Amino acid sequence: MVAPFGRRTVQITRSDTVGAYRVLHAADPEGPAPVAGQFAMLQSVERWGGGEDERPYLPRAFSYARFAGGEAQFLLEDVGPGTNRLDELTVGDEMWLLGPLGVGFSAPADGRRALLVGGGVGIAPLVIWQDTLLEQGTQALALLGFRDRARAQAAELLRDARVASDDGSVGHHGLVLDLLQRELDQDAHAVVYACGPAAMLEAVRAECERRKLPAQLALESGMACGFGACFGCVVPSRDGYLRVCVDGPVIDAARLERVDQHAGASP
């Protein structure tokens, strides 16, 4: 799915607090439905920069967490001036949206099951992907890692998720990679879909390479345009550089020798 050219105005219809995160709901009746794994460039219509107190911002890229009935949902964490302004939006406020953009996930082949591995706010595209797979009758087990209990509350966005936490406050005390390894030891006939911090993505990539398993990684990188024109979001691959916004964000793990430190979502 390719976005119509040019951004459009959407209105916030709901704003939910989920632990340390925010889920923004926006009415987008004119927008095409995204493929799971695609993203949109977002910015508020009002107070989006300028002057001494509001520095100019580029739009921020956010994966679609859900889309139904002409309403889009986005998961965000207040970590800087751009996300702070979006976090402040309430019902009736407007924001600019450009999307859906990029390449999404593709379904498992050869009868493989789907293992969804997410970390932090990077779980967003896995929410809509699990919905899609379950609607298609495909098993989709979610394995999620979070820093602490507050962030782990976002696991409720997915069905029957297994959780790991860095501080041991929820679920397994350790890395989400531990959960993945345990699951693959039991049944390795799977495709792994992952989105999260760069270190997590690199660990997943290396584990799947070692086991010779297919994996699809949703990368994140700083973007200015979303259309591949600025080359600001390039990442190295085995056959040259890729632009995350048009060649990804979902990229076959086999194309990557490594996941760079700037190519992951916030932990």
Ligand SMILES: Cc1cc2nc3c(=O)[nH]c(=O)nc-3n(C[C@H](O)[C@H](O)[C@H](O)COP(=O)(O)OP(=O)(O)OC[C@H]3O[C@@H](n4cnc5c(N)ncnc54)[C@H](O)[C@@H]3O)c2cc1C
Given for the second form:
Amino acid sequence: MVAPFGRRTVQITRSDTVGAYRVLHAADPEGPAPVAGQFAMLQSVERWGGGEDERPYLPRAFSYARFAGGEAQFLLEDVGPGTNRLDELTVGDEMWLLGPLGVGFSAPADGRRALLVGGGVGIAPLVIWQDTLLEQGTQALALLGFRDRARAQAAELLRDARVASDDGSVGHHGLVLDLLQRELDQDAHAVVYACGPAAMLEAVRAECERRKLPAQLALESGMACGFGACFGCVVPSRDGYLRVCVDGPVIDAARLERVDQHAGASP
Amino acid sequence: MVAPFGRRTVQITRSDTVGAYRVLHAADPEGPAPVAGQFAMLQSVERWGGGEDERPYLPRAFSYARFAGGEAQFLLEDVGPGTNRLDELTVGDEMWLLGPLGVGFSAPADGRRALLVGGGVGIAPLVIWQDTLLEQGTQALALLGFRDRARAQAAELLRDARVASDDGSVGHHGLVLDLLQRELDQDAHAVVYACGPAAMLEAVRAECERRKLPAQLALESGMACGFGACFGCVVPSRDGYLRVCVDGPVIDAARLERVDQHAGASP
Amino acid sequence: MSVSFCGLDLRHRVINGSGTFDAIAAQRVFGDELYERFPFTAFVSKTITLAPREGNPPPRLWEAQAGLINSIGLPNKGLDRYLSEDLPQLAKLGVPLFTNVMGSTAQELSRLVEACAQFTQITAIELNVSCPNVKTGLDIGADPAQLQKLLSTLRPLTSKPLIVKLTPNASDVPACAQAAESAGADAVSLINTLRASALDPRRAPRASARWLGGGSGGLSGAAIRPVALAQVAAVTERVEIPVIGMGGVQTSRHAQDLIDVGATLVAVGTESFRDPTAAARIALDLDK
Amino acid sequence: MSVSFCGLDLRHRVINGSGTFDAIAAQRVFGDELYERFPFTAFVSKTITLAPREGNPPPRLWEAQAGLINSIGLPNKGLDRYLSEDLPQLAKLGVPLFTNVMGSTAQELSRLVEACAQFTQITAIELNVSCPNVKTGLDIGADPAQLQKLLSTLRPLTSKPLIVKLTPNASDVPACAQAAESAGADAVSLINTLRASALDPRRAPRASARWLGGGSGGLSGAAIRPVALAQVAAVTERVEIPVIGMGGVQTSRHAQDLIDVGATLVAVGTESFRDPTAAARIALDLDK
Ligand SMILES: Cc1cc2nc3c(=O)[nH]c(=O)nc-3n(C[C@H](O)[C@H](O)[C@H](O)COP(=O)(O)OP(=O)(O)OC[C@H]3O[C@@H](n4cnc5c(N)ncnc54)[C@H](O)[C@@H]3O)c2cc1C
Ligand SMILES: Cc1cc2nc3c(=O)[nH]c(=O)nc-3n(C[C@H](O)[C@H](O)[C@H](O)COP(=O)(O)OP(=O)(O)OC[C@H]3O[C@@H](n4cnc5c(N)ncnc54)[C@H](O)[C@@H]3O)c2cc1C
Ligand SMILES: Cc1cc2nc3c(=O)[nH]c(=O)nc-3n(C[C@H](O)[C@H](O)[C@H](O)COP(=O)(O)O)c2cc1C
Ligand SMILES: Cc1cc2nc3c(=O)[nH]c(=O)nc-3n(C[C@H](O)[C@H](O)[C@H](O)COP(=O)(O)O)c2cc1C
Ligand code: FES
Ligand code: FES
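Take the protein just shown as the form predicted on its own and give its structure as the form predicted in complex with the ligand.
Below, the chain from earlier opens the complete complex, with every other chain and molecule after it.
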């Protein structure tokens, strides 16, 4: 999906707390609908900066978690000055949005089912991806891992998700990788889609490599521009550095030797 | 009056619109009462910076306009990012305050009456000075000049003020200097206290020099620190540069050859 | 209001800073709207080197207070693939192309200049001399005498305008500009990024792990604007050739400041990351 | 946690940057509470010159994005009155005193150092070499060879610790630090302000009236912090003598960054303007 050239002003229409996260709704009537896995660069129109250390200065990248009726939804976790500022926006406040950007997910071929593996706030692109797949009549089972109960509440954004938690407070006590292995042991005819912390992505990548299964990983990386201008967001791949913003964020796992420690969501 | 060492947190208890200006009240129970003419360095605790150009970065100087019952009052005009931010503070918001700082006014000697000449937001220190003088039983006639009616509304902060306005919308159509001359023509046994734009201060200085009358001018100057640390706030005087923050802001007119163009309030 | 620069007639005064806009990637992202609303009056390429370069390992970015530190490391396809793959695409932009080149020896630079001289699509050549000299570790452009010698070698190799992008990490930037002028440079551009560092925020206590994959980086954006204004003003006082001013330009006011101290063109870098059409906004506001 | 610096035992690591705290004026403003809660573990004087200096005409200040440009111009009473009037008062602070001196020739500096050497109240001498050389216009400290020569002249004149405050406006700051070390400096301090300018916001359109009375000024504060970290890190890699790091320090995190790259002491400058007790806050937080 091609993006309009230039950031546009969008207005917050809703802001919901979902456990430890926030779901921000923004009216974007002119915005082209994104492909699942694409992202937008966001910044508030007012007071972007001025917190401790005067940051944020640059816009921040967020996956589309949903897009319907000219309204975009973003799932975010307050981890620093940028997400903190977006977190406090209320209805009527304005953001600048540049997007949709990057390469999204592509659907499973040859009747395979989709396994959606998410960790933490990295579940965001899986929400819209599950919507899309189910609409297309493709099976799309979500396996989600969280640190704790407050974060795990976001599992409600997906349908019939199986949950693992680090502290055992919800679902499986352990890693989401355990859930994935269990699933694959039963039926390996699947494509894996994953988004989450770097360590999780690397575990998923290694598991799929071992089982010779196709996997698409939605990576993250510190970004300055989001449209290929700065060459700042690179991750190493088998064919050299890739720009996550234009060559990704969704990258075929086969292109990576391993997932770079800087290439995942905050855990 | 000596200031406590260190900026302290004060809470906004009231914020009133007075014509084109704002009167900000802040609870400062520990703050020593200022001498009229002293000032404080103010900055909001939250979001000091982050506007266009990320300014303000440094605190800003404001004259005490009143101080009573552990509550300080400041009169301010929104002329830039710092005053803009203070202008939007509401009840319960917090400021950092350093003060009271600088040298204030001293009372007329030998039974002279006081003529308080103010221009624009420069009337601020004259408010508390008139209070003080009247309490002491000294006559203190206020002659105030403003650009327009909206600004002239602030004359209500003083008792029985005579007003001049640039646009003729209130009071005398012309300069406050005309009012001063008229007063001095009738009774020249006075001390003049003035605060306002540089051009007004210079006219007052020249007039008093011509008439050999004592005058005390409350100067302004761009300040970084307010306590003598940066040497940034200097104005030329007959004995070299003076630091407005520690040698002033109130300076005996006789010490100045002329009022520097940078040494007054915004007109 | 058209502007004359090195014999070119430009529609306005705003170009991009080298390495801060990839027109080819942007066309993939924004489609043909990029051409229709191309924000720059001339397009400056990323720095091109003889051999391809991978660039520095990540992380490459660090957000500073009102600024950005980058340690990109000049990744590029190398001269040959730039000329064969990129140049034909860049020619479609419909604005003059300035090709920015860097070499660590006079020989390398000579080959780069000679090659660029052959291509009519290239309007001007910008020399990035903010490259460390292998022997001294200093930027090759930091010593006026060396710079003059280098330029004397390169000048005869092309009749295209030669723009020297000065390094700001020098004791005497105006002297470097004068050296470039005296050896035949047609213009100078400044400022490049200021040497800067950051530490890993998640490092162990009392450890000093550098954050940037390249060890250190360069500071750009709002934070460096007052330094840029001072260096541009100092340079325009000392040279007659046109000056391209840049460093932290975010609004037409900032651009006007550079113009008022004598810059002919203004380049926008980091601000394009915050607002991809910033240069167009600035050019429009400048005309008002 | 006490810290050893040039043979001194200091209570913590935070001092002031020269010219950013006037302890005598502060005592008038804050009374004896200043002594009771003195925030710095050693006090550095403003730069003192042989003859009194008025400083630059106003305006002297300009607020930049996350920074301050000053064009103060080193006003001071001159050596004699500093020694006779100020020193006795500064001695009451109860912390070691570092006297910062500047001269534009070796002779001037020699006289300053010799004079300071006589006073037991002065613990150490800091040389401000960010002063333009009358001949070249460059800072006298920007050329390693010149700096080494200068230090060789000054070193024999005193047994007190000599701290060289390096200029950041140099092509090769680490080489300057090494030159100072090799000629017997006991420590180096950095960074001083970066050369910067601003224009009068109320100037006529298309005019270039400089805002600062001194023509141009120096940038300090948050904006320069990443540059300071890079320069301090580069210098500590190349010298063995202790380093005083400064530039944009506002929190203990910023101070810790400088310490982690090798600084022994940290100086706070501009942040004291925003918060006069900032240094105490930072020292306390560092200990946590
Ligand atoms: C394609 C993509 C999609 C994304 N989708 C989402 C999403 O849907 N939801 C979501 O919540 N997040 C998402 N992210 C992550 C999000 O962009 C980051 O969490 C956000 O940028 C953090 O900004 P911040 O200012 O809040 O935190 P920052 O302060 O920027 O901190 C974030 C991380 O950067 C490091 N850091 C700290 N200081 C600095 C500094 N000065 N400079 C650089 N790095 C620093 C920290 O260690 C921390 O790990 C996505 C990222 C990408 C690239
Ligand atoms: C002792 C004293 C007492 C004062 N009392 C009062 C008072 O009671 N009430 C009141 O309203 N004001 C008072 N002032 C003035 C007040 O401090 C200034 O209006 C305030 O600092 C303006 O800050 P700002 O950020 O709103 O505006 P700024 O943007 O700082 O603009 C203020 C002025 O500075 C110039 N300027 C613009 N940009 C810059 C820049 N980047 N750097 C530096 N200067 C710039 C402008 O031309 C403008 O004239 C007093 C000042 C002093 C020194
Ligand atoms: C991410 C990034 C990459 C850059 N790459 C180059 C480059 O390849 N060649 C070059 O000469 N300058 C390069 N620069 C410097 C810019 O062209 C410009 O001189 C500098 O960023 C200052 O302008 P700004 O503050 O507007 O960004 C780069 C700057 C950034 C931020
Ligand atoms: C207003 C002001 C005055 C200064 N005066 C001096 C001085 O007299 N001598 C000196 O060596 N450095 C002087 N400096 C530089 C500081 O000591 C310090 O090196 C610089 O400001 C960087 O630190 P900071 O960012 O914490 O302010 C001055 C800085 C400022 C802001
Ligand atoms: S974020 Fe700038 S190139 Fe990817
Ligand atoms: S404001 Fe700093 S000395 Fe007066």
